[in-house]
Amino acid sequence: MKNYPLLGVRVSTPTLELRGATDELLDQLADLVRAGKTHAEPAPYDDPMSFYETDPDLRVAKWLRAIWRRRGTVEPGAWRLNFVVMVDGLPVGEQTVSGADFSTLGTVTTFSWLSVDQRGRGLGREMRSAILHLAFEGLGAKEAGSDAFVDNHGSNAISRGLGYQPNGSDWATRQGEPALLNRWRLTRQDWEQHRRDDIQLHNIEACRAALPL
């Protein structure tokens, strides 16, 4: 999308590609959301979360509206980049990176989900590696954070394997019930020890110019 560079940035690895979440790609990804392929047991999302909506059409509508709201907010205090995860030309999930007071703090947080029929192939780790490369190499981040419920063993294992360090815990609600979160912290120094040379950034300069970095 040449007229909005935040949607034109791409990150490619030998296994997958993160593409800026244009409406065309979101329309394709919506089929997975409608089919309920975002879900997992135990539930990985804190409240409020559109994926807990039982009506499929309303679930898609709430999910899209949330993306559009966040996509339209590009301020020094808060911004978010949404990506559709593509494998062999097909959308299989979503990956985001967010900055809050980034120009002062240099910190980002990430969020992702992967279609249930694509799990167990190492794609979750590959997605996270790709977005961290964008954050540190492309955007100049100093630190990345992540959190996951203590029973989300997959996400916690990815964080641990990529060099994140435990950063305490916190409580959140999950479908109205309290649940404990693990918090994780990855410094630039620790990321450098795990950085890869087979991840490519595309259209990054235009993206950098459009973000309040």
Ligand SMILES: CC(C)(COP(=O)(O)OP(=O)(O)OC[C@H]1O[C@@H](n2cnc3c(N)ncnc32)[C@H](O)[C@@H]1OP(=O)(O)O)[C@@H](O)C(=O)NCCC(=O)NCCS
Contents of the next structure:
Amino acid sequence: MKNYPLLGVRVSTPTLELRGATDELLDQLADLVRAGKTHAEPAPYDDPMSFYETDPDLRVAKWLRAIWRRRGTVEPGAWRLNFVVMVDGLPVGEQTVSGADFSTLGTVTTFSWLSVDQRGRGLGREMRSAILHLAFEGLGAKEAGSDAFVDNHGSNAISRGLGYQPNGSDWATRQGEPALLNRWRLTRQDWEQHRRDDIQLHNIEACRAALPL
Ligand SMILES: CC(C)(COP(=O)(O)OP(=O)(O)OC[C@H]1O[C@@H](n2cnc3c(N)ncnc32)[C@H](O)[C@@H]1OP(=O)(O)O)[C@@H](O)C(=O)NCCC(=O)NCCS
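Instead of the form predicted on its own shown above, give the structure for the form predicted in complex with this ligand, please.
In what comes next, the whole complex appears, and the chain from above leads the way.
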């Protein structure tokens, strides 16, 4: 979208591409949301989360509304970039990066999901590596955080493997029930130990200019 640079950002790796979540791409990705391919056991998402909605039409509507609300909020206190994960030209998941008081703190948090039939072959780790490259190299972040319920072995393994350090724990609810979250922190220095030279950022200058960094 030529008039809105935050939707024009792309991050490419040898196996996947993160593309700014335009409505056209979200419309394609919605087929996976409608089909329930965001699901995982044990439940990985903290409340409130549209993916727990059982009615497929309402699930898609709630998911889109949450994305649009966040898209419309670009302020020093809070912003989020939302990406559709593309493999071989097809949408397979979603990846976000968010800043809260970023210009003061320099910290970001990330969130992602991958279609159930695409898991277990390294794409989750690759998506996280891509978004960290955008955060540290593209946006100049000082630190990235991630949370995952203690029984979310995939997400916790990715954080551990990419050099995050444990940063305590916290309680949250999932589908109304309390559960413990692991908190993880990746400093710029630790990211530098794992940084990749095969990840490319596209249209990043216009994005930097449009964000309150
Ligand atoms: C979390 C998620 C993105 C991981 O994606 P993935 O492509 O399956 O993960 P990868 O194949 O890159 O695996 C990364 C690591 O996690 C481990 N892993 C993945 N799934 C696992 C599982 N179910 N149990 C144990 N380990 C697992 C892999 O062995 C690998 O470990 P290693 O780096 O030590 O070899 C995916 O499972 C998902 O979408 N889950 C539902 C949503 C979610 O949990 N989002 C994040 C938190 S809210």
